[in-house]
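Next up is one chain by itself, shown in structure tokens, the form predicted on its own.
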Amino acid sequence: MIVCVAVVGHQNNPLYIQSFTEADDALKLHHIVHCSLDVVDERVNNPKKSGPLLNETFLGLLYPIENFKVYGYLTNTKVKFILVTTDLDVKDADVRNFFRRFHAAYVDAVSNPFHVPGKKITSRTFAERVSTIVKSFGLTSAV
């Protein structure tokens, strides 16, 4: 079950965070997303140790924590996508497919001429599209 998705700018500024659980967990999920940025930076800055190939955007499983697994994706413009799930046996192919669709939605949102680059994404259309993508993967409960 997907519990949180986030878009983080190249300067580690949050551009979009959406949680799909009760409000009580929202702060905890924001903290998990924030902590995952250190792992992303480590993988990007030390590609020989554990990072992806230079042209690979999917960072894979960043780390498991308590009952969650955190996955990462890095765009060519150094924007980071974070996915937090409670499903402990998710296939990498499913996560890659999710990130591809999420990236397409992000590109559409920032291509809007009224969007200011580097600012939070406030588009209702983007939020609805993200919810649709999350629900289509069947990894979320009814919200």
Contents of the next structure:
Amino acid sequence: MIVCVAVVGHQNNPLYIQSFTEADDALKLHHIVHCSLDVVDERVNNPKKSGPLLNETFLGLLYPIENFKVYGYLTNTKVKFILVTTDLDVKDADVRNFFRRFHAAYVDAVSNPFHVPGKKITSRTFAERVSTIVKSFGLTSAV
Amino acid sequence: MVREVAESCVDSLLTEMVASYCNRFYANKPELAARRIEAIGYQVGHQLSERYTMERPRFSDHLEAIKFICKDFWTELFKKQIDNLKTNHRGTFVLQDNKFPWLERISIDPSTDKVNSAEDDSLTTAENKAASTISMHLYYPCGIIRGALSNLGITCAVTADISNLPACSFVVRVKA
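Beyond the form predicted on its own, can we have the form predicted together with the partner chain?
Below, the chain from earlier opens the complete complex, with every other chain and molecule after it.
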């Protein structure tokens, strides 16, 4: 179950944070997302030889914390997408698929002429698309 | 569902945009008009680069990003690539396009039937006027390139050089 998704800009400024649990733990999720930024920077600056390719956008599992898993994705424009989930058996392909669709939604939101780059994304359409993507996460694996 | 627009519509829109800013909004202040047009190009380039770098792996250095602009970005915008790329390996890149699509329809009036020493001044002023009008049209693509590069993390200044139309060179100076 996805707990939270976040978009963080290239100066580590939050552009969009949305949690999908009923519990009121927004602060904890903010903190988790913030910590994961350091891991993203570390992954990008010190590539492990056995790890993913240097220039890949999908960064994979960043780190497990408590009962959450945190996945990261870094675009060419240094915008980071963070996904926090409580699922235990998450498939790599599912997460990649999720990030691909999330990236498409993000690009559409940023192409809005009324959106100011660097400010938070306030588009309702983007929020709806994100919740659709989140709801269908993991369900396609049944095919 | 992708909606498409005829290329002639885009051409007309750009011509009208330059004409509006130069003749109506900032009628006697060409520098302000130029800055505004370049700022519009900057925002467009910023958003376009976000879209066109979607599926690609990240760039390792400045040269890779400039090559992306020359090949994929230019192909998306104009269905052709930059014809020639030169660099001095110290932060300056020259992107040369031998047949820049947005300048294709602009006529270059030679005025050769009036070559007369008494009218030399008017000839040069006419040439200067033509050159400045054409350079107004180039602020927009300069802005696009600057916006795209800044979104990829490269701060730069972009100017255009129109010494021989319809070929057009864009000089990119990366701020170290």
